[in-house]
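The chain below stands alone, shown as C-alpha cells; this is the form predicted on its own.
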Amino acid sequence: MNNFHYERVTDVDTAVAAATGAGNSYLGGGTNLIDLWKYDLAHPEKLVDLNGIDELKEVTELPDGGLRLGALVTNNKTAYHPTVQERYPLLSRTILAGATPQIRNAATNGGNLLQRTRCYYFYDAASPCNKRVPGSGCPAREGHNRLHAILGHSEACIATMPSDMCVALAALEATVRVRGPQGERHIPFADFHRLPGEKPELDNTLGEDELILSIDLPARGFADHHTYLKLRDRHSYAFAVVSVALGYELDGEGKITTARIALGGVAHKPWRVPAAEELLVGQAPSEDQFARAADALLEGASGFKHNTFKIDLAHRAIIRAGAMAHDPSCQRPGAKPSL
C-alpha cells in the first residue's frame, strides 16, 4: 500500500509552497509518474495536483511573435491547435508520432520534458542501475543495449531520453519556463536536459521544487521545409530506434540561410550540433550537403554490442529527412522524396 498526501492547488505560488521539500511531487497528467510508481521506482509522500491552475491551460502569441505553450496544456491540444499546425508543423507532427490518442489526451506539456528513459534495467528493480541507485554500476553497456546510446554516454550510464516532443523542441530552440522558490527563469531548451556524466540521476537542470510554467518557441518555426522522420521498430506506437527533426529556411535563390537538426534516440537527450547546421548554411540543399552535416553531427559517435547499427542508421536518416523537408506535402506513406 502506497500511502501519500493529496493537495489540489489553483495559483502557481501555492503550488510552488505546497511541494516544497523532499519526497513531494507535481501531478499533472502523470502518464510516466504512474508508470513509475507501479514499478516502485517512484515513491512520493505528497502530490500537488496541478490540474486547477489555469493559467497554465493556455495558449498565448508572445509580443517577439513567438507562441507560448501553457504546461498543462496537453499534448493532443497542442498538436492539433491551429496556431501550431500553421506555424509550427514540425512540433505538431512530432506529437502525433510520439503516442496514441488517448496517451496524448492525458500527457501534458511540462510532463513531456520530464518523463523517463525507458531503459530495460531502469525499470527493473532487481538489477544494478547508476540512474535508479547511483554507484550500483550500468548493465546495459555490457547486457541488452539494442535501443541504447551512441553519442554522449559514459562509463556511469548509456540510456536513452525517450521523448519524441523534445527532439522537436530542440531543434525549434524553445525556451523552458520556471517558477521556484528563489523566483522565476528561462532555461534554452538545450541547457535544459543533461549528459549522464557522473550523475546520470540527474535528468535535468531543473532546481528543487522548480515548476514548469511554459514552453516558449521562438518565432521561427520552419514551416515550409520541415520534418520529423522517426525510425522505430513497428509502425504502430514505439519508442524511436533513430528519429530526426530537421527544419531549414532557403533564400530566393534556393540556398540554406538557417538549419536545425536535432536527433533522438541516441542520447541522454536531444541531440543538437550548431556547427553541422553551419555547414549547411549558403548551400542548395542536397544529398551531399546532408551527407556532410551528418557526418559533422555524428562526430565521436560510438555504440555497445547490440546499437552500432545505429550509427550508420542515423547519418542516412539525416540524408532522408533532408530530402523530406525540402517538400513536407510529400512525407506521406510511400513516398519517396528527392532533392
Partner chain sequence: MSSPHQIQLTVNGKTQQLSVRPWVSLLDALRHHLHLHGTKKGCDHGQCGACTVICDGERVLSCLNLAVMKDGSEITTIEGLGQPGNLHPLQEAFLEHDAYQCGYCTPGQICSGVALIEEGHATTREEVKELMSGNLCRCGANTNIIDAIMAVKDGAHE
Given for the second form:
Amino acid sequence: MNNFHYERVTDVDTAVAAATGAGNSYLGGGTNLIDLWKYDLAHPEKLVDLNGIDELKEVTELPDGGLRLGALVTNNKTAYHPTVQERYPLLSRTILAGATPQIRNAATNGGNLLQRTRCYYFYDAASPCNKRVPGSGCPAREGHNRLHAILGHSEACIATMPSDMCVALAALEATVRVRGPQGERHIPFADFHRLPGEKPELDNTLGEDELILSIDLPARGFADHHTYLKLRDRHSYAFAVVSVALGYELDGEGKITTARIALGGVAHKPWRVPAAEELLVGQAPSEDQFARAADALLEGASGFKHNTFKIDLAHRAIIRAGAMAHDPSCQRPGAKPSL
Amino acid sequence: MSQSTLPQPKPEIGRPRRRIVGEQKVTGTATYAAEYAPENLLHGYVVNAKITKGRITGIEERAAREVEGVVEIMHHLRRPKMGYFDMQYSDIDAPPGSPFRVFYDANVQFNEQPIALVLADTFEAARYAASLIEVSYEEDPFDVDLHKNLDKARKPKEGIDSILKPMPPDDYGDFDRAFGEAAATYEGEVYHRSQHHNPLEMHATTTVYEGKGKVTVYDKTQGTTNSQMYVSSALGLKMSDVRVIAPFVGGGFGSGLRPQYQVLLSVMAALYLKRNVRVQLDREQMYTFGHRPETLQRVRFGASADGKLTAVSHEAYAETSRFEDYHETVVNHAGVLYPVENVHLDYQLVPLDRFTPLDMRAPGGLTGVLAVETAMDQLADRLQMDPLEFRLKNYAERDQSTGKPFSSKELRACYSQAAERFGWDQRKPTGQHPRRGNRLVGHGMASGIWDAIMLPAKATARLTTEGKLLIQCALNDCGQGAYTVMSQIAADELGLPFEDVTFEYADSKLDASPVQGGSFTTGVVGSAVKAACFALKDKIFHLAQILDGFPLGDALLPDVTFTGGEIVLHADPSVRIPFTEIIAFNKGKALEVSKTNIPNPIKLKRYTRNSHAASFVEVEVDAQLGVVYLTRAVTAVAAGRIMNTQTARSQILGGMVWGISMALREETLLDHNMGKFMNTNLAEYHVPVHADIGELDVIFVEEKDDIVNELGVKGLGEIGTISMAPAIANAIFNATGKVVTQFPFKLGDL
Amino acid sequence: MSSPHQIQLTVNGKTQQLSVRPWVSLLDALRHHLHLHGTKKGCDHGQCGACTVICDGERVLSCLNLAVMKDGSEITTIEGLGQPGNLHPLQEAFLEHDAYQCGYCTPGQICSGVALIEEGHATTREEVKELMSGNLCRCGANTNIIDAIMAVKDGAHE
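Switching conditions: you have the form predicted on its own, so give me the form predicted in complex with the partner chain.
Now the full complex is given, and it begins with the chain already shown.
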C-alpha cells in the first residue's frame, strides 16, 4: 500500500500533462482503482482526478448517425440515457446487468474498460501472479479457476476481463477515442483489450498516459433484436461466469443480414469470432443456426479443473441468447434468463 | 368476585412488539464496537502471516515506523505478559485442546495468522504502515486438504462442550443385516466446503484505558461475560479490572461466541501503551478465524417395501485444527427424527493446518440434517412414495435413539399446516411438473430439528423509586430481539405496561450471562429474568402484607394480581396498592432481587427436548442453463411458546435465507497448495442478495411444553435454517432428477 | 507525504470544512472526522452496500470515494434522513416491517431505498429486489426490507 498525491484537473490537456510520469494514474469513478489501491494491488504516485472535465461528461450525436459516450459519463447515466435506451438497448441492458446502482452511479464509461481481472490470485497481493508480478507464476492453473478463461488463455495467465459493458461494446463494434502526449487516436474495440500471451501484465493496448476521451458507437444498434444474457453465481451483484451479448438484423424475409455475438467471462477480452457471425448471415434465426455459430465461436476452447463446464454452458447460452434476442421486449432489467 | 373479571392487560408474551432498539438502528444512532470514540484514540491494524506453517524469523519494521503518526508496533517480541497455561485461554466456548494464543511466540500455525499490530494516530497511517512491515519466515510443510487426509481421521477428544454437543450414541440394532435386507436402499455422499460467518459488521474492539491497569472494552462479541473472563485470564488481570460492553453487535451467527483476536490485541495494546486503542479487522481478516467446518458425509439408508425406515448409517468427516478438537453434533439426528432400529453412526475429525472451526448458525444440525433429509427423499423416490407420506410413515413418537419421550413434539402439525399453505397436494413425482417456459418446476420438503438447550443464568430485577421495573443481565443481542423479549417477559411477570420496563444489558458488570447462541437465549436468560421478577414480586408482596392497616388482610400471593403497577386483591378489587406506595413504605428506596435460575437436570434428562420445523419449497430450474430460482417457500415451526410474533417471524425468515445460502450460494474456497482461503471478500463469497430471495412464509405451530423451561420456549435462532437447505435440494431433484450431493449447488452443477 | 487538502462538504444540510489527506475515504471522513457513525463499514471495498450515502442526489458507496473527490458535494447520511422522534417514512416503514435485525446494514439499506424510490426506475417487486441487490443483509431480513420499501414506494404513488 502507498500514499499518493492528488490533483484535480478541469481539461483534457492539463490531465494528460499531469498524468505524465511514472506511477501517475487517472482517477474517474474510482470504483476499481480505489479498491485495488486498498488491496495493495495498485500503487499510484499521484491521482489525477478527471471529474472536473465537463467535456467528457456528455453524450452527443455523431455525424455518421452514431453516438459518442463521454468517458466520464457514469454507467447509470449511460444506461438510462433516452438515446441509449432507444437506439442501443443492448448496451443499456448490459450495463444494468453489472454491479449495483451505487457502483454504476460512480463508475464511468472510460473506467469500465479498464477494470482489472477478478482472479482470486491477482486479488491477493501475497500470491504469485504473472499479471501483477511478471514471472512469479500462476497458481490459478492448479488452484481455483471457476472465474477463469476457457478461450485465449496462455501458459502465463488464465484470467478473464470482468466487464459486462465491454461485452456489449464489442458486439456493437464501438471505437475507443483516446488522447495521449502524442495526440488523439481511435482504437477499434476488438483491438482494445489484450489476450495475455507472454505479457499478461498488459491488460489493453492503451499507451502510457493515454486518456480515454469517449466511446463512439456506430449507427447500428440492433435495437430490434438483441439480448444480453448473463449467467452468474447469484441473481444479481456478481461477475459473469458466462455472458452473451447478441444482436442481429433481419431482412424482409426474416433472414439475418448482420449478426454479432460477443462472450463475456470466458477470456481476457470480449470474445468475438467474425466467422461465426458470418455463418448466421442469410439464415433465419433458429436454434440450429445459433448452435452452429456457437460451435465456431467456441472452437479451441479448453478449460481447467473448475471451469470446463463453461464451454458447454457458453454453447447453451448462445443458443438461448439467440432465442431471447428475437423479442427483446420480454426482457427487463433483472429479468430471468428465460423466455 | 372472581379473578376473571379483573381488568387484565393484554399479555406482552405472544404479541408482536417492535424492538426497543429499533429507532436507534434505523437512524444510525446505535453505537457498535468500532464507533466508540474516546479522546486520543489509537488505531490498530493487524498484520497477518503469509505462510501456512512455520516460524517467524524476523520482522522488519523500520519503514513502517517512519510513517507519520505511527506510535508502536507490537508482536510476539513486544507485548505485555501473557498467560502460560492453556486454561487461561479457554473461553466458555473453547473445544478441547490448546487454544490459539495471539502474539504468543514465533510459531505460525495457519495461513493469515495475526502476527503484528501497528498502532497509529489515524486508521490510514496504521493501515499503510502495516503494509510496509516485512516478515521473514522459516517454512514447514503443511497439509490443509480434507479429502487427502481422510485416512488420518479420528474420534474427537471429549470436553465440557460435549454436554451441549453430544457425541453420537453407540450403534444399536444390526445395521449391516438390516441394510442388506432392505427392499429399498440409498447410498450417497454430501459434501460442503468451509463457510465463514461474515457478519456485516467486521470484528472490532475499542478499549478505553481507565488508568491503573483497568480497561473498559467495547467489543464485538456474543458474550460480554465470556470476553471479560477470557481477556482477564489470558492477560492475568483481575476480572474487576476488565469491563466489557457490547450493546450493539452487527451480526454474530457464532463468530462472536469465542472472543476473537482483535479483543486481546486491543486490550494488550491499551495496557502496553496506556492509551485508548481500537482494533478493527478488515473483511479479509474476517476469514482468519473460526468457520463452519468443511465436512464430508456418507449416508446409507434402507427401508422396507412398505416404507418403514429400517437401517441408517451416517458417517461424517470434518476438519479441525492441529491444536483444538472442534466438533459438532452432525450424525445424531436421523435416530431422533425417525424410529429406525438399526443404526450405525460415526463422527470423526481430520486435523489440518487450518484455524479451528467455530459454531456457525445451526452448527452440526444444518450439516447433518442436510444429509439425512436428502437421503430420505432418495429413499422415498425409490419406494415411489410421496416424501411427506414417507416421513409420516416414519414419524417418531418417541426418541428411538435414547428411548426417551419428547418433552413436546408438534412436527406433525408443522407438516400438515405448511403442506396446506404451500399446496403440497399439487406436487408431482420427479420430472413430471409442467414446465414454465424453459424452466422445470420442482417441489421439495424437509424436516428440521434442533436441541432445546437449558443452562443456568442470573438476572436482577429492581422496582425503581418511581415504581417502575428495571431488569439487568450481561446478556447481549446481535439482532435476534432478545432485549425486547426480555422486557416483555418482565412486563408480564410484574403486570406492568411494557413502557414501564427498562432493560439494562450487554455489560459484563451486570449479572453473568451465557454467550448468546445455540437458540437458548430466550429460554435460559428469559427464565432467569422471569425468576428474578417473580422473586421481586414476592418481595413487593411481603412488604404489602405489612403495610399500615394491613389492607391485604391475610391474603397470600395467589390471592392477588399484579397489574398496571398495582397489587389488586381478588376478594375485593377495590383494594389496590400501587407499587409507589410500597416504595414509600420502604422509605423511598428501590427494591432489588437477583436470582439465578438453575434448571433441574434430573427432570430435563428424562426427555428429549427439540424444536422442529418443516419447510416446503418450490424451485424453478432453467433446463438448459442450470440456473436455480427459489420461487417460494413455507416453513412451519414448532418451538414451544412464541414470545414476540414479529421478531420471531424475522428470526425464521433469516434462517430460511441462510438455508437458501447453504443450498445455493456460499462457500469458502481453500487453495490446498497455498493453504489459504482465496475468496475472502463479499464479492466472491456469495451471500444471497435481495434478488435471490423468493416469497417466504412462516407458520408458528402451537406447541405447549412444560418441561423445557419455565417459559415453555425452545428457541428460534437455528431451527429456521435447518429444514430449508435440504428442502431446496429435494426440490431440485424433483424438478430435474439430479441428486444434489455437493453444496452449494451452483451454475454448471446440473 | 502529500499535505492535507482543505475541502468543503455539506453533510445533512450543514457545511463542514475538513482537512483531509488524499487517501482518506469519504466513509472514513464521515466516521472518523465528522463522527457520523451511522454510515457503516462492512467491507471497505464496495462489496456490501453498508456505506451507502446519497451524494448530490445519487446513492453511492462512500468507501470507494476519496473524500477529496467530493469537495463541494452535498451528502445525506442516515442521520440526515431522520432522527428518533422525527423519522423519515422509510425509517418508520423499517420499524413497521421489522426490516432489520442486527441493524448494521440498515442505514445503507435505508439510504439506498430512499434513493431507489426517488430514481423511479423500479416499478415491480422484482425490480425493487434487483435494484436493492447492492445492499447485502446477512441476518436475512430481505423480505421485510423489500416489504418496507414497497410500502413507502407505493404509498408515495397514491
